[in-house]
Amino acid sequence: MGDYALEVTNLTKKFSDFTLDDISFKLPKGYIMGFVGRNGAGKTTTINLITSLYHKDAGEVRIDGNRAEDDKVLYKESIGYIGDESYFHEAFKIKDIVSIQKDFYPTFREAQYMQYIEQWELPTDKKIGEFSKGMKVKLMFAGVLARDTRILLLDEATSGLDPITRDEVLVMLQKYIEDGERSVLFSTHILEDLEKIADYVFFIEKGGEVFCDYKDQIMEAYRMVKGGTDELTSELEKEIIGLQKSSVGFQGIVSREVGDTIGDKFLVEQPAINDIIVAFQKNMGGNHTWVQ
């Protein structure tokens, strides 16, 4: 179909007191994209317009080359999503989601799906209400890896897992690309599982786009600059971006252009994507909401 599993272009969704304002991406296939930005900032509203949960204003979205337009069974199918609540009725049992998903899915395969329970040994006695939040999410996962899925939506799914659950789960992240022909779209606060898996970063603010690109050219792109505070001039002050001071001395991000050039009496490093996205969103003001 093509050499991309999701195509975003123009995005815009206008609402009373928010507008997402002509977003415009492509992740290629085989690949994971971290999709980062402050409460509010458009993550949501984003993969609810990919879903076609919510009516776009302008703009145009494609699965594997497919709009929601041309084949809306065809288009729904190709998408997985996992959110940060299970969407699973509290009172319903592992017989009654196999039940279901064989309705609602046409690629659904039972044999698979209850090979991931067994492997991940859900109980299937239980009320999905009993479950940990762990489980819930290893259920939904289950459904997704079951299916003829080209796109893996995941909105903040990873928050409030423990550490464990969290690595299991970017370990299942990376085995549903391995194929070369599906990825991973990945709204998420916590930025250290951006170091770990994405290969691609997009980073929304009120609704825009602040930058957009392969995670290894963001990261080449700037420099961390830190020295003393009587070292800090004007100049330099200007150039940098999330600047923090203090009595004794000072950080931030600059250009690499600015970092190659300042010479020998700063300390100039290469930062963590993580270092670059605080640093943005501090510039843009308010308090920051990230964990690291």
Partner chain sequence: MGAIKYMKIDLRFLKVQKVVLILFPILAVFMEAFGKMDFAFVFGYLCFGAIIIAPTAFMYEQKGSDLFIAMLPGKLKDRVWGRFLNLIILMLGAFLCAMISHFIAEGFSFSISGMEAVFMLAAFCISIMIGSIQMLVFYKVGREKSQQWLAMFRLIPGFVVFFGITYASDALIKEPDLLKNLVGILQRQAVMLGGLLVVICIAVLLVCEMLSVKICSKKDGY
Second form
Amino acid sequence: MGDYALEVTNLTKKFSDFTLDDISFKLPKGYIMGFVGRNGAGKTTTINLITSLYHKDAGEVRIDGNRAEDDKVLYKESIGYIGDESYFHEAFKIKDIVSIQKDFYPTFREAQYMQYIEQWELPTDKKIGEFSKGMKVKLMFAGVLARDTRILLLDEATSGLDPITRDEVLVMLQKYIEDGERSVLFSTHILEDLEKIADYVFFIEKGGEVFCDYKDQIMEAYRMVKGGTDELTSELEKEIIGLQKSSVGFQGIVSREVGDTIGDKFLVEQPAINDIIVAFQKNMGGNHTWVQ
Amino acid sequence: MKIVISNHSELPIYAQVKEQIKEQIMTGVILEGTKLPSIRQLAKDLKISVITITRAYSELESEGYIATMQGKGSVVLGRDNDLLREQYLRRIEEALETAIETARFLKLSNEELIDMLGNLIDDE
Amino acid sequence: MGAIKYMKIDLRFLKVQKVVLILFPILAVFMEAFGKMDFAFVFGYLCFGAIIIAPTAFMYEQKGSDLFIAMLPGKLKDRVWGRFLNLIILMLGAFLCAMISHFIAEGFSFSISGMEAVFMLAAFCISIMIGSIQMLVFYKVGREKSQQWLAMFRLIPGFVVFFGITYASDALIKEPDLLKNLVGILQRQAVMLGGLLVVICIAVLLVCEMLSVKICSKKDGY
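Next up, can you give the form predicted together with its partner chain of this protein, since the form predicted alone came first?
Full assembly next; the chain just shown is listed first.
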């Protein structure tokens, strides 16, 4: 059992052109972890390794303390996965999905599933290939929420959604963790979503961890500084991550300590998590490392 | 209970939640003995993360405003509990210190200041 | 049983080919009853149909939209077995259709010579063997090759089976001596030969299945 919904230890996978290198993190029960990084940074690979769809070269993954190797069927049952694209065959209809879910998931609740279908007005007479993107995502959610899972893995599940639907998804995620027993790992580009509801953030780049920490700590550890172009001293420039210069000024991210000392000379304010992540991405290969 | 979070405040979100609850407790809007919503419930209502609310509640507890019992939620404590009393005393001190500083700035004498205080108390 | 659950899924894909599924047997009946095609031709034709339809599930995996299936809590072994069972069911379906069309063609009476029975058993077993090998090939290279390649490739075993059956039947008819010898051997060793063929068929099926499982367990995405 234990207190962690998900424990990833030294997870490694080598492809010909990319390596996911020694990824480790723990997600306690009842919390949401945002998983951010560029396309190709390793988010999908990590999630595919967690679902055991891909075979790992090294490392261990435990969900609620169980490994896929111990009982693959139980392991897969405990995962609710929702991806960017519909993973149902286009020729299937809702009744096919119901039938398959009934066969394979012992905890599947058909009545609850059909309630979601009705609530979200998903067409029962059309093939899934004819659904809109938003409908396809909701269909995936219905399938996952109408059965018992221990963890939700979302791989860019909200990327193609309109803002209203995205908001509905965030509400669903918070409801999912409300009992404090289940967790969500949520890979996304849309960092505003994380800003609100994520408890933890894991930032990955080129197959390796950049940082993994409480979202609040990350937000508080950094400040955004803005000023005029000629006010930028070379000492300050050294301290700035993700510097942007224009004809009318500069802006960048600095550590809180630095920000507090220069507050009288420059505009210093709370950055959005998006600003911090983007700044770090710009800085890759630079001389700044994550501030604890 | 009313809580309104600003995304543009310099105050971190946990602090905004904490201060707003604190204010309402101190002004009596939230009465002693009231059960606060559970951390997860509040997180869901405000659409912010659980850890943020947890921090707000922990600090409220360590400052003596609420008491949390495992499995039973958080309850607003009476105004005459010691920790809270300390908080209030500190508030009075801070207000008085501001008064003194301002008096100095105006070059008011100590007697004049004490007189002012006396008059205000009599007016109450 | 786990494998049956997966087999049901693969059979669902055939829904899309509903038209083909219905046309094939109807054409078979017509060909034999009214077209006066001989039974071997019809049987070969139906086996051809079964073999071609069997890998339909692989075509869908090409698009990568089989993630839902891949994530279902089931064993890989069952998943592969399900697909092989799919093949067997289709072959049995072909067999049944052949029987029905023969029944109708023979004026609603059931008459089948010993030769025809043996011939059918042989064709059935060999079709299953070829179908199994086809499955193995699809498992090995299915995801790496394009849709077009797969669409073309799946025709080969089908045609092999079809022409094999009709050719064998023609050859036997054209060579009465060969036929007589064959009949002689068969009559003497019918049970043993029949049994041997069935055993070989089952062996090929099992080997292909085991190799398929091995291949899948090494690959990502299953």
